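A lone chain, given as structure tokens: the form predicted alone.
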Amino acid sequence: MATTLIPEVSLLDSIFASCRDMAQDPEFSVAKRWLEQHPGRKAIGCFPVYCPVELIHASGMLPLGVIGAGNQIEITFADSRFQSFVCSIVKSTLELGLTNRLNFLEGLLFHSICDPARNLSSVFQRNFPNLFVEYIHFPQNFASPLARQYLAREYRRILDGLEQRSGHAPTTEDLNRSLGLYNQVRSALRVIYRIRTETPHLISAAESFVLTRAGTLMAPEDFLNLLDQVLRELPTRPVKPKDRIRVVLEGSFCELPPIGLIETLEQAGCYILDDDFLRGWRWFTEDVPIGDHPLAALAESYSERAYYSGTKHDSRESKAEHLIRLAREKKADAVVFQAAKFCEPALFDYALYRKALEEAKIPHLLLEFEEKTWSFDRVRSEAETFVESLLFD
């Protein structure tokens, strides 16, 4: 009788899996888990884009990327609050409220995407008045020489509210503690994305992306332990180059694809080599300096040091001029830009990178998407077709 051979699993595969599981958990179950082998600690929920995380860490807080539900759960109760043209990650956020799936954070911070998401907030507020939800202003004019100096003051007004509600007065020592943390965080994932750029063979934009948001869901130094076994398991791992074009993503900073449609645009023969996903837990293009004043090193890191985004708006070069250079850096063949569903900030930016790439030559393509999305035949046609008309032009 004949035996059936069953494939051994890598412990690549095998994190990128538990990583998947972990991204597509609507219960929070290994933060609830964190939580109890921590009794007395809390945690508090982070909306896209960006958050200050480390200030939440410093005050003894899990900080906890409460990102939509992507297509895990049905939106019953949250279409009631909000217009039928809001993007499905503002109903998806609250639908998860309503449920009492959040009912064990603390509190949740947000901050200025868009209008619906500033609304989540007073939403949230209204619906949920025993958490702490508090609202950051990020400033608009890099230009200006007081713009950081604002934030660090916002920085500590944010702090002294995550003080009150976990009891503990961060020191100097504790958030330079947390710098160093998510500095080294944030190092191994561009890592990472560097490797995908020079060898997009070896870790998929899909598994990237998984892993990435699998961090957002656990206690940074169990972040940290998990993403040095992949960077150790990498360099070797038995895998060939295929034959694909080279493309830049951009578009999806806040609202997350399905994990399916990734893949899609992967198996349809494109290599992500950069992308926007999860940004906001990616932040800073360096590390964020250690020492004295760590409040206006964050400050300074964010007006100089920080990745291009959607929201995040500077004037010293223009959201197109720097698309383009980074494909040219990327050596990418085209550009893919993946908005989602009514994002108005993503869908305001591609016309006018339209313009600019089709004045610069670079091949695009114009995707939208939904969270919910589950087919994705559509995509995978386009994409195709996108391919094939640059392979064989």
Second form
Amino acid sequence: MATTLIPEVSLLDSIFASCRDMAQDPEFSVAKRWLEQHPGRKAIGCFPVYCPVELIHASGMLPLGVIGAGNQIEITFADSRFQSFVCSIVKSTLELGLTNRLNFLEGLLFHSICDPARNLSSVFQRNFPNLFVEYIHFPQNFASPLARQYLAREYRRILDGLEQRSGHAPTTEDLNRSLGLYNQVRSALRVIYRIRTETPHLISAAESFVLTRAGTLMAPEDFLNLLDQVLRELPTRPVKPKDRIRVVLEGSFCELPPIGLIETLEQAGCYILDDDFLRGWRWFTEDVPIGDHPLAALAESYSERAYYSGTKHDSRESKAEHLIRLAREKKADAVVFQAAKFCEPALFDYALYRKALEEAKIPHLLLEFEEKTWSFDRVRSEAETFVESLLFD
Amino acid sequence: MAQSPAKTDYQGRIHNLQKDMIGRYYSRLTAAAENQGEKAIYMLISGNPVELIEAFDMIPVYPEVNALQLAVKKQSLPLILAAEEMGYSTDNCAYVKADVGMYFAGRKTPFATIPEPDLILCNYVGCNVYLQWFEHLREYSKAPIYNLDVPFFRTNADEPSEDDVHYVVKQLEELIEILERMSGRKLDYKRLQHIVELSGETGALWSDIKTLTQQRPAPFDAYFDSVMMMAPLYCLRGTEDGLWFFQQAYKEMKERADRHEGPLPEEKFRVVMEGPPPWPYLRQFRDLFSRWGAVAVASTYSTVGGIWEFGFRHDPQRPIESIARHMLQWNLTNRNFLQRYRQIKDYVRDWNADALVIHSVKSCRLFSAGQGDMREYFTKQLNVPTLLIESDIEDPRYFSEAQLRNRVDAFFEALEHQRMVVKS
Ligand code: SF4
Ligand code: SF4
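We have the form predicted alone; now please give the form predicted together with the partner chain.
Whole complex next, starting from this chain.
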């Protein structure tokens, strides 16, 4: 029988390896190279969860995900500014600033996700007076049409500020072009997530995570090319399904879990069919409509066609019911709730979810992580025990 | 040198008056719980639109006030533990946990039975935990919810934008429609104007009271004694009773000021207090400062429900707009961190304070996250001696008296030493 020779490193493997390097690079090297190649262009950092990146892009600037520093830097200065009971991403992001790693940015956008992030935006403003620091208040009254109208005006305000920094006032066409581009990016990411649900052996959660993260650190045009390559290669990837349980993962919408943690969960026997990693960069469940009023379209999409998130409080559907519905839709065996340590919104959600999951008789596992964690032995044994209990049930 | 503490709880006439009035308020709550009373509207303290609730003869229920009462009465810990049993984290705001614990324990407290909500009105004014707290109560009670979204005061402008004011006014109009449906009657606009006028007068008196501590000695402690006047400000604002309370309070405090009477035998240090108090150990905490003759002349905590001392008054000519402005601009929690720095800076200057004390509470990240930066700013940029200490607003497990005492003692010793050096 003839054996097919598989090249030692496939194209996909090498793409994921380089994404992994990018995802762990606290120096933003890829973005800096891009800026060198595009003289006169500027970059704006986006703190999680969601950021209207199209506004930045249409103003001629490069939106970048500034999402903490993982386990790559020591916290030396930020600890004295934020207390021990504040999550890691707040401190490591400030540390990036205090160690001059964000000097190449023109500005930084924050928004209303939680109380520490809000105060962080003020602390940035005070400590980095040259940086354009803006805070977007996203509406929480989804039941009222007023919220969408308000958000369109808020976008106008943000855009005005961006224009001043870039010197370019985008036209409706500019805005629509950016909406279209990011629609393509998000649509490709949705396909990847669909592949994960339907054929989870083809791409692991850790791989899709590093890919998405890398996408926040490069120009969207380049990211789209990368996504196209991945989508071309994936269907024929020579991998076989394994005997694993199927889980949906929630709670990691802001601070990024260490890649090793995701891998540990998978190695312990979980197919992660869906997750909320970097949810803000995938935010919409459908394309943002292109038309005469791009800001209104973007605002309307925020309220009408966005994923659920721990930082959105949509009274139109109970969060807990939503999670149960999601788990059932994905035919998941269990839910893994993986929250950043000290992350108040995620930890609050857990209390709601736990009650609902128990009532719905869906098994679940709670894990807390910190971005700086290196060792996953404890998680491994917890996850293995959990998986075994389900496999041999 | 530190001295053994004198009995420093405020014991004047208004102390009893306050007890009576809040007692009556709680009887109304119990009556509502027993289905004989008014409709109960759950609301949050910060920037509360109590005037509208009053205009429909409904009763405001403040889970925060209940939570703090539970802590003061040393009832909070078992309820917090019960909530943690349910899945709440040790890192979640303990106000919420005590309240959820109480909710599932049948809503009975030593001071009242708390009614089920007829409407959950989440006035989202700054604190993000508010959204989650009321989202949870809504899941548990299945009562209708209205998220009144108040844009955070996020720019460096002096005023919120017209867009923001418009957005809140329109939502208040939606809320009025909901209240009209619930009560089966139209809003009586004249009555609302009258209520708002009472709020305006109440605010003016409260502001006058707070200005009295600019004198030396301060006639009362603007942290520990102010809290006594805060419950009437939320529960009774916009009523004749509430106004009368503040008239009495002003009279009493003014008399003390005129007699040069302070809360301590001798006022040695004037401090500004930042952060909420540790309700479970208020008395012990106060004593740590009384021993040094330290009196709070101003506090940020006393402005969570509204800031009146810089000129804001409700305006009966524009009742709804002034309620909106109160929510948007004139309360501490909807202001950004740097605006809080400015507020404290103004206190230090205009109230002639010697130092800033930051009480960092684990539960309340709205207050505390980043207070290290605040300390940096006040000590390094403004040369204001600043002490940062940690405990909690609700959870007794985080109060370590010995540790706090060491920090407080070391701080005031250094201040005293500095003074002697300057004098000699
Ligand atoms: S990890 Fe959680 S608490 Fe920390 S900034 Fe993000 S949302 Fe806020
Ligand atoms: S976080 Fe602070 S302001 Fe918010 S509910 Fe808790 S104690 Fe109140």
